[in-house]
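Just the one chain here, laid out as structure tokens, in the form predicted alone.
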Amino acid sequence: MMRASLPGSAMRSALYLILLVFSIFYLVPLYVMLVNSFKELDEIRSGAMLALPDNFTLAPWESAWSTAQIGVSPTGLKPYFINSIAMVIPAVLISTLIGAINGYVLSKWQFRGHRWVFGLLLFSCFIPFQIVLIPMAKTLGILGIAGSTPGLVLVHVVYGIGFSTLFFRNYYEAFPTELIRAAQLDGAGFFMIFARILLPSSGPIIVVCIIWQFTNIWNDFLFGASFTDFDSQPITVALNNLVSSSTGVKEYNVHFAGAILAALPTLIVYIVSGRYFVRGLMAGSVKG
């Protein structure tokens, strides 16, 4: 009855108002972190957490980036930020490529038992991180890459194959099989069909996979803390060490700046290409 009595514009305005309230509630912690990262420590201690800074300063950002003490030396987050970049780029690219090939095979080059293979890959998406710690540590030790960035790349590639295969397999299921058959009749082989027909039309799902993998890998803490040495740690582990290593006076402004630096890449990825994420998921959700 209420829906019928209200005009469409009023319902829309009420919906926007509710969304605005929830958005503000969600963004308040980010606002507090951002504002206080530009304040001096004494101003934060005064209790005006929501107020704009009286004395705007970039010193907390400079300290978090290059001079904050992490562990035993004042290195800042810069080298660990580089470690995360060196880890996330190859891990995302390799897992996306393998997932695309797997999805292509499982949807267009089906073999006997392909459903079991896909089921096992899908099952891997639900395996908790903690279960694979010990066997993965032994595997990295056997391969001689334990405690290194390449070892962490391998861990994330293996753990991400299930998700990337799921994305591409569902997307390629909706791709016309007739085009594959026609290409085969023209003499095109496995990789030629993949490279010249499927891959150029896979832009939406590639964006989905890259965003998903980038977010999961960049924000990972458990694997980074378990499979790296001090010099190869990603930024999430270094940020935890930064907060934990503060003895005596807690430099909250530096901690806030460091947290924003650690979250900045994923925030930029979602701002730039987040709108394509839902489009890519929906592109493979309807067959035909």
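Here, rigid core means the biggest group of C-alpha atoms that superpose within 1.5 Å across both forms. What you see is a predicted model; the values in this text were computed from it and never measured. Numbering follows the first chain given and starts at 1. First, how it differs from the form predicted together with its partner chain.
- The two forms, fitted on the rigid core, differ between the two forms by less than 2 Å at the CA of residue 267.
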The other form holds:
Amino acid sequence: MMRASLPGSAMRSALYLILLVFSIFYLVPLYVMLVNSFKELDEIRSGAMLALPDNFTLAPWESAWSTAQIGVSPTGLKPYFINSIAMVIPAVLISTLIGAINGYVLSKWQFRGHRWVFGLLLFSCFIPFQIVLIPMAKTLGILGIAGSTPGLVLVHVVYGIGFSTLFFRNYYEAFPTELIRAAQLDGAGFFMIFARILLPSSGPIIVVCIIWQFTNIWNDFLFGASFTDFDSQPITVALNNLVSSSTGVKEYNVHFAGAILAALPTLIVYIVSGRYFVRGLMAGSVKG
Amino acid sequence: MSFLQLQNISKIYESQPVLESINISIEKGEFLVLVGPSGCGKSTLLNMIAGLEDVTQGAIHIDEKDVTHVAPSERDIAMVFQSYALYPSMSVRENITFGLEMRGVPRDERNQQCDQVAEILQIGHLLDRKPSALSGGQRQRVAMGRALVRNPLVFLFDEPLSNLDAKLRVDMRTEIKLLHQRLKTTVVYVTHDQIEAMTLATRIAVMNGGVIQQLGRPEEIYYHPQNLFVASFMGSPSMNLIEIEAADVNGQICFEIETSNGDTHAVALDGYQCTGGKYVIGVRPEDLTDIETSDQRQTNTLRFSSPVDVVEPAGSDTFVVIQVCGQSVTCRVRGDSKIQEGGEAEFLLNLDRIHLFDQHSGERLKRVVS
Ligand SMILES: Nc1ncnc2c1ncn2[C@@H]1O[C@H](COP(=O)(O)OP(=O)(O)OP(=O)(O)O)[C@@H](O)[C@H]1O
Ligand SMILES: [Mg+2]
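Next block, the form predicted together with its partner chain, ref. the form predicted alone:
Below: every chain and molecule of the assembly, starting with the one above.
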């Protein structure tokens, strides 16, 4: 034991050192964005990117939020942030709910050809975004929701169902079938069993699915840019317009603040529920 | 028509037959035990009675009603599962009353019935706990409570005791028996434990390979096994099966018992309709005892002495292994027997209790009482 512990602790130190280096590597950009978003533009131009701000100012944040030039109008990111919220909440909830019901059916109410259905849904996870752009645009046009928030919600729901079904099916696969049978004998029907027996035990996988869908949908740029008009653009597209607007000087401090604003919701979701995320992934994988 | 009737039930899973023409009918209040080795189709049959599996062929009647294609919830049956299948997110009380709730029983009445059942099963102090905070035995009780509270036409049990430790299993067995005597509800009970089958059942169906080998009262199964499978499956330690060759000696069919010291003893097969040839005789360990243990009322016995190979004390009984016709045979003698390994002892074979089976078909040969 004693002999083993010496190289063991050396290994451990080396491991921690490597981890430290990597965390710095990943955190430095965030740090740079954060400190510079509180500086005035002159101070940034003068060089020292890594230094703390001399004159602490909130002006870049205010500008990014409510006055900066986005495309043609000086609205700041605020309306687009609201667009994103209005798009991401229904998209996440609907795709999670449909995924849960799909997973329930595919694991506990198997029908002829259920493997095929699941296989096709899985396949949809691996279809590159670009391939569906044109058919999707056509579909939205036919449905009359092109260029609107509901249209974008539909796109994300359709695209998200593959993954959410995968999550829930694997989770429910490990769920004891005898429970379903017991509930059937107790007189509960299809939806009653789902609502009263499965859903209350699905906490971890719901969290996993919501985090996954939320980050993907919030961070999406391509669909947002392809399927929306000016008044329904999500924040990712607006951020791009903010940063690449060609008029006047580049206001790096405003850009930094805007980028952080755009990333903030996903950051919060991870910090609040990150530990459930890991736990949920484990629960699904170990048993299934 | 009987209370519970299974007519010609067959089950085929993806072109593989699992059950073949099962016929069972039992009266109201009976306790039917389905017993058999793992994979013989007991659970499948039970699930078919419950309506959880489709019936490939045949019909099921409960209480005069054809329920072959009736939904599980409409059959008025309750089931206790091997894994107990308690709803993990609900408290014990919610678990017990869920079925009542689904049937629209008002809350007050639900709680009242739950309290009643909890008292019978002595789980009143557990009602607010979650299943995860219960021991195995407590979970078992809750699972029974969930079935009891519904007051169904038929109870189905699928190996309800197999997850309990040995002592608890014996206790719960007694409790289930008491409960059945008290409630007199019809029960179908699956187990692969033949002692459970013998103690609980009013009727036993011994199954093997998807076929019912024998259906009868426990004593019929034990004293008149219809074939070699039933003979060897029921009883512990199991019946000694000795291959013998019968021959015609002066107009009487006889076979010889040879012990390892070279002695031979001729035994006449009185009253059996058989000719010479190969047969298997079955002897339960308790029908092959020593002089001390033997029942003095027995008259038709064969007395012989044999070297003793192994002595296995088991408390109340001791099991002694000797060689008969070159095969190991277990005898049951008193727990305080003085028989020594390596020594020689005298044994008594009760000839009224030997079973004779055809070696090829494995079927029992009838004895014509003379
Ligand atoms: N869904 C299924 N698909 C195909 N075969 C099945 C299915 N369910 C059960 N079987 C087969 O049916 C046979 C009977 O299974 P069953 O579960 O009824 O056995 P059992 O007697 O209850 O065994 P045990 O004592 O181990 O519980 C087994 O050979 C099993 O492999
Ligand atoms: Mg079984």
